[in-house]
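There is one chain below, alone, in structure tokens, taken in the form predicted alone.
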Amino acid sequence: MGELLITVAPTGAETTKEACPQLPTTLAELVTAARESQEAGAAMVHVHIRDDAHRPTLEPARLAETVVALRAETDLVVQLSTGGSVHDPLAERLHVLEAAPDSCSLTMGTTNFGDDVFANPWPFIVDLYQLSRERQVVPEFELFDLGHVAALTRLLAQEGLPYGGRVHVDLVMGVPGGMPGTADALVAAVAALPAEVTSWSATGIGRSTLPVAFAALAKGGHLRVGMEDVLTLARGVPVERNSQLVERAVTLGRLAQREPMSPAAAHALLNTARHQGAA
């Protein structure tokens, strides 16, 4: 099954600093979390940023500063979220690519997100996809439901391959309103992936973290972990730092005889601009 790509998602946009003081919300905290996660075995970082009040933001200068800092302190593939929070306007989400990350998230459809709605209308998806190609940013297609798998098939048929020529997707499972975080749902989603997909990972939210991880490893997929997605290691045992979740993913991978992928190998897997420049 080859090496295991472990992506760390350190922060997210939902959890507040008040509710979880150990959540990395400042730039210094985020860089430390990323560096520790790389040392533990992560190869890519999925980034949401916060403002001085620890609230989610898509402020262009902060995004650019974050990309520069992460590249200076780590070798990780730097992936910026274009989802932001569920309240961010579509136009602001497009501007995320101006920060020149290696990769960006690209969610393939609108979904209920707890009590909110995460809006991703088709024209916005196409605009973001075309812009990612123009900016030479590799998209990671976020699939929250089986309908999103079908939408990816439609997008590739209509627009062709993304920048870099690789199609990497992430199954986001267990969000209230999306597909459940179960082995059955994962198997169904993987079976429906279009032939152009070259690699895929899975993310289990909350209590679905471990079931999704086990199923993904069994099917040959990669893993995303981090405090964006889960805040406990077990019932009543809080996560103190993101590297703990990476370390657990490394342990699970090695049980499946899969060693963690290096950042350089992850850049090659996704064929990022930095990899092409180094090749």
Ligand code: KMH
The other form holds:
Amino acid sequence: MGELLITVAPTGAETTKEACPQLPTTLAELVTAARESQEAGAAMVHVHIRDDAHRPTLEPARLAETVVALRAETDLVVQLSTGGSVHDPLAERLHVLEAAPDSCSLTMGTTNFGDDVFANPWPFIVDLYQLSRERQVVPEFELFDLGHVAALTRLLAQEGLPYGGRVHVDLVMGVPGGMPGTADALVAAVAALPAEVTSWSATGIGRSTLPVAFAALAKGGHLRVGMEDVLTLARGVPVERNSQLVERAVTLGRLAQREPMSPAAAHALLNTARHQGAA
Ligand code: KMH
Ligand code: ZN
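Okay, that one was the form predicted alone. Can I see the form predicted in complex with the named molecule too?
Entire complex below, previous chain first.
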């Protein structure tokens, strides 16, 4: 089945610093989390940033500074979230690409998100996709629902392949409002992926993290882990460092006879601009 790509999503936009003081919200904390995660076996980092009050922000200069710092301190594929928080305006989410990350998330449809709505109208998806190609940023397609799989098929048929020519997907499962974090849902989503998909990972939110990880490994997929998605290692056992979740993913991967992929191999898998020598 080959090597295992482990993506770490250290922060997210939903958990507050007050609720979880160990959440990496400052640049220094984020860089430390990324470095520790790389040492533990991660090859890509999915990044949400916070402002000085630890609130989610898409402030362009701060995003650019973050990309520079992560590139200086790690070899990880640096993926900026274009999803941001449910409150971020679409226009600000398009500006994320100006920070010149290796990769960006690109969610393939609107979804209920707990009590909120995570808006991704079709024209926005197409604009973001075209912009990612212009700016030589490799998109990671975030699929929260089976309908998002169909939307990805539509996008590829309408717009062609992304920058780099690889189609990498992440199944985000168990969000209240999206597809459940179950093996059955994962199998259905993977079976429906368009033929152009070259690699896929999965993550399960909260208590679905382990069932989704086991199902993803059983189906030959890659893993995303991190405090964006889960804050406990077991009932009543809080995550103290993102690298603990990466270490657990490495252990699961080794049981499945899959060694963690290096950052260089992840750059090659996704054919990032840095891999091509274009950045
Ligand atoms: N925070 C969610 C509303 C992404 O990063 O692109 C969106 C999200 C997906 O986390
Ligand atoms: Zn995210």
